[in-house]
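In the block that follows, a single chain appears as structure tokens, in the form predicted alone.
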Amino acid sequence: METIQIITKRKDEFVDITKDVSKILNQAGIDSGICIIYCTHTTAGLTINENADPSVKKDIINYLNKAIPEGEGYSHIEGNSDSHIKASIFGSSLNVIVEGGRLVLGTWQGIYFCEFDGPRSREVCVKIIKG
């Protein structure tokens, strides 16, 4: 298992970690298998989405903030329930097929770490399983 260190700068932020995951895969030297990406935080998540047009990230964050607003009278004492809800919707792990030594991603797809309670120092775990 390898880890990716991420430092976020905003409360809500999508960080493209595709190159970091690909680097770990290249170092593993695996031709075929599965790549598991896991987020170890309860107020952050992971997703695969378009990585060509940055306005997609902005649109997703704007929609989430309208649908799940901060400070909406939640019971959680820390005041970050909106972040927990967003993270639960996105999920904490992704599985990506590995073939020919590469991640099987579509032309416009990228792997994103989704920060919902930043800025923070975060960690994502990556496990490559030979198949």
Second form
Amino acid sequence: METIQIITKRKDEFVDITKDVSKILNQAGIDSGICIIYCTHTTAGLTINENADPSVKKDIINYLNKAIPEGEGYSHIEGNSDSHIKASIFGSSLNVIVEGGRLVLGTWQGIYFCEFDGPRSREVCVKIIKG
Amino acid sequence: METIQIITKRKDEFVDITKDVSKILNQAGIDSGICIIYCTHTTAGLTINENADPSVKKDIINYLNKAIPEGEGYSHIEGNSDSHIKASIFGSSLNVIVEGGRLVLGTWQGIYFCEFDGPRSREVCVKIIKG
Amino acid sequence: METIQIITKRKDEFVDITKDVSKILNQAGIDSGICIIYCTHTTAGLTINENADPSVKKDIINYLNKAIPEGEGYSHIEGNSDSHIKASIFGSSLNVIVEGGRLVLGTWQGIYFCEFDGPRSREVCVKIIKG
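Switch over from the form predicted alone to the form predicted in complex with another copy of the chain, please.
Next comes the full complex, this chain leading.
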């Protein structure tokens, strides 16, 4: 297992970690299998989405903030229940298939760490299983 | 890794691919492990849900279209940000456990490709890991 | 593959199964790999979220019930389409990385079975892949 360190700068932010994950795969030298990407935080998540037009990330974040408003009548004392809800909806892990020593991603797919309660110092774990 | 080709006919459509995935598993002849199903697109996703009453699919699609409206003030120039949002909420991969050479699905569970920006020609990747 | 039996008491309820999954891992005696947790139901799901303040679970459940109302104009004859929608949004499987014979969970992370149509008798499958 390897880890990727991430420092986020805003409350809501999608950080492209595709190159970091690819680098870990290259170093592992595994030709065929699966790559598991895991977020150890409860107010952040992971997603795979468009890697070309950055306005897609912006539209997703704006939608989430409208659909899951911050600080509206939550009982959790820290007041960040909106971030926990987003984390559960996006999920804490991703699978990507490995073939020919590369991540099998679509042309327009990038791997994103999704900060929902930043700015913070965060960590993502990556594990590659041969098979 | 094997691929399943899908041609969708509507903007929003859930296509049952359970038989296609089972066929790939049968051909692989793997008795125990996990099956990873992966969608290489950013405006489509995957889910496991009811395989009996087709009105469940209809209710899910109707709900999504109400909760995530098409073309409402998105900044992405292609205008299909609603499809990208749905893709991130549903996710791009599924895991199903393999035991006794079969997919461990519940009685009422089917595996669905979820088109959110059709009609289009699509592809789903399937990888089986022995273990 | 091992199974965890769960009896839920309310329509919507998050049941902490972290200890059950850890116990299965300990009995398997696998040092490194991944752990797949799978829900065989179509009106329930799984999530990883806060294990400390129980009000987080309450806030997530309240949010879902507000965003996805029960019995509002669904066509599915059983009338529980809200539960099916929640199941697809949360997802039916989780991955957790295994290192040093332990689940790699963040400090505040617990593994939850999410009942969306209880009370019912439920089952969760756990499979550990060495690697």
